[in-house]
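So this first bit is one chain, no partners, the form predicted on its own, shown in structure tokens.
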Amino acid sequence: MEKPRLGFFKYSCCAGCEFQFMYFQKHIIESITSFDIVYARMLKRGGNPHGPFDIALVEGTITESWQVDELKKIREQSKQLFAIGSCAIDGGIPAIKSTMPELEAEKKVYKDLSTIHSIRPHSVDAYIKVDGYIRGCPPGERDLHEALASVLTGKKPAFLQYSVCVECKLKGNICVLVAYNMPCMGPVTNAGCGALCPSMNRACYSCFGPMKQANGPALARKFRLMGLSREDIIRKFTEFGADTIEFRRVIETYED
């Protein structure tokens, strides 16, 4: 029986998602070895980037026009395509520059702009249909395994659709926002990390991106009452997911 064909593609990011895929902890043998890895630049030389693929994993924010063209071709050659990591799903760290005009961002980095052809950063699903989101920075083991297992079993993947606060409750954590007055992003952040930071008595900083229909403005008002400055609140909501609808509502409220 032939193994499912897998391709791993990278755009504007640190490549941490592919690194996490390589070192998949306890599920690495039974998951990764069940696939024929046709293309993954950090895993093997060469390979066929043109497919076809049973599953394609795409990491990184789209920040150049050529990436859009290539991404569309990958989608055409893939039975299933998953956005993996915060950059691909929410814009991640690269989306911080979406808070300013693109030309202004270019001038902050480059002296000569004649060869620069960047575009405003967007998530993968701004250009193509995706079959699921493997959240996190780096991606969580649970969702990564869920996506791979869904291809192997032919079942629809079940990703978590609630906030980090639920994970804190399940683990019996004391709320760091209420009890310790920490500016925790847990109420608006999608679950999947196992409430890692609050479990260590640290505030969540939303590396898994916003939960759908998250009430960002309400949390921002709470932060304001706690004494956070306008600048600090903007930083909270632009560190990850600055280009998302949920966090843009906050950013636009507190921008000059």
Contents of the next structure:
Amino acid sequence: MEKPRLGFFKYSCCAGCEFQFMYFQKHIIESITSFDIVYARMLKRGGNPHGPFDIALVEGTITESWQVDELKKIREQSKQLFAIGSCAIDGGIPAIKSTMPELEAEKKVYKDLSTIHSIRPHSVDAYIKVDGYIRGCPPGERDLHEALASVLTGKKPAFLQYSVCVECKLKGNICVLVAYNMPCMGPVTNAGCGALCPSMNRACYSCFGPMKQANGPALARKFRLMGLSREDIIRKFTEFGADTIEFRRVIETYED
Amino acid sequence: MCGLCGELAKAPFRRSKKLVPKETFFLWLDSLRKKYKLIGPVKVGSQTVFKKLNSSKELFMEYESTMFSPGKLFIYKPKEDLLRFSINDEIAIDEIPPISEKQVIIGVHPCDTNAILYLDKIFLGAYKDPYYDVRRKNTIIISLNCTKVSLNCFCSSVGAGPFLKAEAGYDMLLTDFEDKYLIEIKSRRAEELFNIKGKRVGASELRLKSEKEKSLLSSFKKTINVEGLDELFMKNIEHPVWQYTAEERCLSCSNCVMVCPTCFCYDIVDETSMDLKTVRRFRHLDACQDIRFAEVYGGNFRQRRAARLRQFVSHKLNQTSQYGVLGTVGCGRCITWCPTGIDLTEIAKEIQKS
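Please give the corresponding structure for the form predicted in complex with the partner chain, as opposed to the form predicted on its own shown earlier.
Everything in the complex follows now, all chains and molecules, and the chain you saw is the first one.
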């Protein structure tokens, strides 16, 4: 049987997702050997970015207009396309700037704006339809495994769609939010990390982004009762999910 | 009556009552360690957790409540491997037999004991769950009547505490008598196992026991009138309390379900290895607050958060038709561990008001 053709595309991000993919092969070698890696810039030189692909993985936020054009072409050339990592899925770190006008953000960073062509940052699914989300920063191995194995077996991937609290409770952790009064983002954050931070007695900071229909405003009210300032609350909800409906509602409520 | 209770009840035994010094009791408990895994409440920081004991000295019997009930940690496991199968020329199934380590759980409060009896109805009822069954049979339950009432306890309103009324389905019942325990034998195997001679219990001790119970009953802060809730909930399916609680406070985080000692739903997951040769099938606790819980081909029965919240609360308070008893044992965990403190007794009161 011919190996499925895989393309890995990177937009505005740290390339950590692609490194995670490379690292993944260290203990599951089939994740690389079962695929024909047609294009993955961090993995190998050259390659063919035009497709066609059986599976395309797209990391990074869309922050320039040429990325939109390229992304649309990739979509048309791919049987299945997954957004991978918080940047591609929720806007991630690059979308922090979406809380201010684009030009103001540019001026804060660059002296000479003549070569800057940035647009307001958006997740990949703002521009194209995706077949699934491999969440996390870096992506969780469970969902990465699920996506790759599903392509190989030809089944619909079952990604985790519940809060970090569920994973946390399955591990038997004491709740850091209720018991220790830590401002934990677990209740509104999508699972996939195995409740890594709460297992280490740390509050979750939502690096996996909001779960679907997460009730951001209700948790923000709880944080407010716990004594968090408006600024702290905004920071918590903009760090990884500034481009999501779930967290935007909080940002808009607590903005001056 | 569940299958197991029936089996336990069949063997005749003397329902003896003894007063035994705590020291003697704990020495006896330690002597069980050769044959049994001992499990009990242990203080961990500001919390109490049911865990494996190396010695009875680790026990913290004065605890108020724990985040997880012992029944849903050590009898019905949160996560459990069921089978593996390998795919070569043929499919070969490698079943994982239920683990049958003998264990003693000590210090189980009345609410949690009743919760185990509730789980029995599900897993040992019409269909016997082999994993639950074998572990239940190999577990000796030593219950402990409460000495304190927590802020969120409402067991007295649902007949599940603070003193245990059930007569079967567990092995021993302890009541705190300062430096002694009043020990009641509730099963044949407990009678055989507990070979300690104690002081005989007379009328004065029993009177003291019921006085202790009375004084506890008067210290409950939370109460709920469950009479007629069945009908009332059905009539108020679209009551505004569901919508505004869901909007203002419910996070859909499922903490309520995960800490609930009677929530029994599980999901079965297949995990395929990347070489596509082996599949691991396991189950883990599922939660009706998750958006995909009621998702089926073509739609979702509970797309709205309010519908999911209503599902949990009404499963606890109104669906007595399912197993003949209320789904709640009044432990108050779902209130304590809800990040926004949603209180099902308050919701019921809102509906009763209208």
